[in-house]
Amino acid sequence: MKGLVWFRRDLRLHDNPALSAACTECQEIVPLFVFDEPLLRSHVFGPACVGFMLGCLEELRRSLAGHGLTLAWRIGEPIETVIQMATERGIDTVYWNRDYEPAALERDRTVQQRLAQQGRTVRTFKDHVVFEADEVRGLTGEPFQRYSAYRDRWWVKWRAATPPMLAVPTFEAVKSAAPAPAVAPWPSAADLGYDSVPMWIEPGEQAAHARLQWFLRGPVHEYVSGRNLPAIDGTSKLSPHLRFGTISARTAIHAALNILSKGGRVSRADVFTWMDELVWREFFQQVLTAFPRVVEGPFKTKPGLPAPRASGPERDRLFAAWCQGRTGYPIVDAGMRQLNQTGWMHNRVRMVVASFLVKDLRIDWQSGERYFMQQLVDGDLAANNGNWQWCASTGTDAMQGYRIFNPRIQSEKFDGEGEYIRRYVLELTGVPVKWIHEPHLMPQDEQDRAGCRIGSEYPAPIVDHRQARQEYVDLGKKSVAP
């Protein structure tokens, strides 16, 4: 039998259900990746995300070649491209691992229907998550809307039906489907319409496993405190790898539980707190699957949430300052510059900058969500949407709309010495610790000594936080007044 394995968000050999099934059932295999031309043209994602994907694909191509298989690739519309490839190569069965984004679900339904009309079989597999949305449900079958309840049921499901990991397939019995056309040169970022940017994180399956093992040997054991400190390397930074499937969530959970089972220098609280982050990822996937309307708007329309600032020059000025990291709030500016320079931002800081955009500047959360997706190397629709809705108080949690982060307090608490701030806001390099969190309060002689004149080298705050917070609260109260 001849099979086609359609790689999408699963750029690895280890623990890959679709690839393993194809290697078991087929004598000839066509591995295929389709560069989604309409999606690339839309620039929903940015250069960091595309560059990381290309690096992961390059390693996947080498890994498959080491087993005698050639990774075919095409640039085009995915539905037509997969149908055409199946026809050209005389494919009997097409294999893929499932995707849960609304547009992907519709795409896959269409491909499956058209392949069936041609008499070809389709086999799909669970992979991007440990448990799919309909596997973790309430007692009456309803999807969960509270994370704590979801997490409890998720762990019950894990203990009752622990999913195994799959080894790298044995490729001895399969070969590349022939005849294979000449392989074109691998596309560059420029070929796909994007700038090439330097990568701060190594792409590919080997790097993902190395990063996981490094994290479990050290930082995970101080994760409860370390995860909130942006100046240190205290998080796994596996989110780009999970986004592109160079490592599976199953592998990460099994590896963490294995650390616990060995005893010794290990903290259950720290390890389980990290694993909870992986369960959060699945919770947001469940919300997206069960309530696809979140792509278009709020999960909940809650009373007491002020309307966003009206469009116009003032709104545009404030949004541009936020995007550029020129707000006059050092922790916000450091986060946005880290995002713009690297395609990544520390999670604690993501919450701070999101709160600042929505609550201090009163700019719609969807604008922030779109900007993040255009910059993030780990841009994922479910996680990005879920986190932005949480910060905007429109998500699944029950808290009302007054979760407002104070940037100074957050900065002092989690970057007390200003190390993270100085790393990305170079104008503040010479500012003493006393003033690093509120440099606009520096006396003029201190500004001169620090080489940082407020309003010149570094901006004054574009809004007053205390005043902006009060305005937000007052507007919220007016919105529910009888």
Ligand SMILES: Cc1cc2nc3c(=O)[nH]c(=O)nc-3n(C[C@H](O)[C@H](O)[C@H](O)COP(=O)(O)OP(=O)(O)OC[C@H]3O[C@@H](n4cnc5c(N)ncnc54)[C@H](O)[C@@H]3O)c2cc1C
Contents of the next structure:
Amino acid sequence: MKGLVWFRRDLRLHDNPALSAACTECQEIVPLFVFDEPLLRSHVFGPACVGFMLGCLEELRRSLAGHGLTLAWRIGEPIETVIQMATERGIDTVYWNRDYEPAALERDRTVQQRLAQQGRTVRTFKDHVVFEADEVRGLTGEPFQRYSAYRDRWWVKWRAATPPMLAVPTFEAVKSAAPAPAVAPWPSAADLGYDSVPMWIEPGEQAAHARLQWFLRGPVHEYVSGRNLPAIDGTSKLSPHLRFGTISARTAIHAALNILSKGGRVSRADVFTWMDELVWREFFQQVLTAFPRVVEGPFKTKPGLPAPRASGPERDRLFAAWCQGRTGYPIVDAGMRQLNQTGWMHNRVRMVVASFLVKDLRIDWQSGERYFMQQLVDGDLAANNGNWQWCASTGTDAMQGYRIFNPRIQSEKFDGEGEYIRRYVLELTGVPVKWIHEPHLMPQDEQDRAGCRIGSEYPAPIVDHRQARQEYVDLGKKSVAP
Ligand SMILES: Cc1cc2nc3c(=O)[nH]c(=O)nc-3n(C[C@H](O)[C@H](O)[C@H](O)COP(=O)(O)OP(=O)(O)OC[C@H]3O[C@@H](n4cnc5c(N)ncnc54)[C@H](O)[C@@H]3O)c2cc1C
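Okay, that was the form predicted alone. Show me the form predicted in complex with this ligand next.
To see the whole picture, the full complex is given below, headed by that same chain.
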């Protein structure tokens, strides 16, 4: 039998259900990756994400070549490209791991129908999540709307039906389907319409495993406190790997449980807190699957949002200051500059900058969501949308009332010495700890000594947080009043 394995969010050999099934069932295989041209042209993603994906594909190509398989690739519209490839190569069965984004579901339905009309078989597999949306449901079968209830059920499910991990297939019985595709030079970022940018997180399956091992040997043991400190490497930085599937969530959970089972001086609380973050990821996937309306608007049917602060050029000025990291709030600015420079931002700071955009500047969360997708190396619709809505209080946040982060308090608490701030906001390098969280309060002579004049070298705050907070709360009350 001749099979086509369509790689999408699963750029790896290890624990890859679609690839393993194809290797078991087929004698000849065409591994294929399609660069989705309409998606790339729409610039939903940015150069960091595209660069990371290319790096992962480069390694996948080498790994497959090591087993005698040639990774075919095309730039084009995916539906037509897959159909054409299956026809050209006389494929019997097309294999893929499932993707749950609404547009991807629609695309896959169409491909499946068209292939069936041609008499070809399609085999799809669960892979991107440990449990799909309909596997973790409430007692009456309803999807969960609160994370804590979902998490508890998720662990019950894990204990009842622990999903196994798959080894790298042996590839012994398969070979590249003949005729081998002409090997075109691998596309560059420029061929895909993007700038090439430095990679701050190493792409590829090997790097993902190394990162997981490094994390489980060290930082996970202090995760509960370390995960909140943006100046240290206290989290796994596996998010881009999970996004592109260079490692599976199953593998990550199994590996974490494995260190617990070995005993010794392992903190269950730290390890479980980390695994629960992976459950957050699945929670937002199931929100997206069960409530696809979140792509277009708020999860809450009556979000009661205060009116925007500004419109036209004034709104654009505020938004540009936020994007560029020039708000006059050091922790916000450090976060946005980390994002712009590296394509990644620490989770605690993501929450702070999102709250600042939506609640202090009163700019719609969708603008922030879009900007993040264009900059993030781990940009993922489910996680990004779910978190933005959580921060905007339009989503699944269980907290009653308004969660508004105070940038100064967050900064003092989680970056006390200002180490993270100084790493990204270079103008503040010489500012003493006493003023690092609110440099605009520095007396003039201190500003001179620190080599940082507020209003010229570094901006004064673009809004007053205390006042902005009060306005948000007052306007919010009015917007929900009967
Ligand atoms: C406004 C905002 C936007 C976000 N956008 C994205 C996004 O586009 N893609 C993305 O993967 N994460 C997003 N997150 C979640 C979180 O910030 C990142 O997953 C995390 O910072 C990645 O770092 P890490 O891999 O070191 O995480 P770790 O702390 O090591 O956590 C392990 C894994 O758990 C998952 N995870 C952790 N926190 C969350 C969370 N809050 N929601 C969902 N999954 C989580 C990630 O897959 C992560 O890799 C966003 C958070 C906020 C507040």
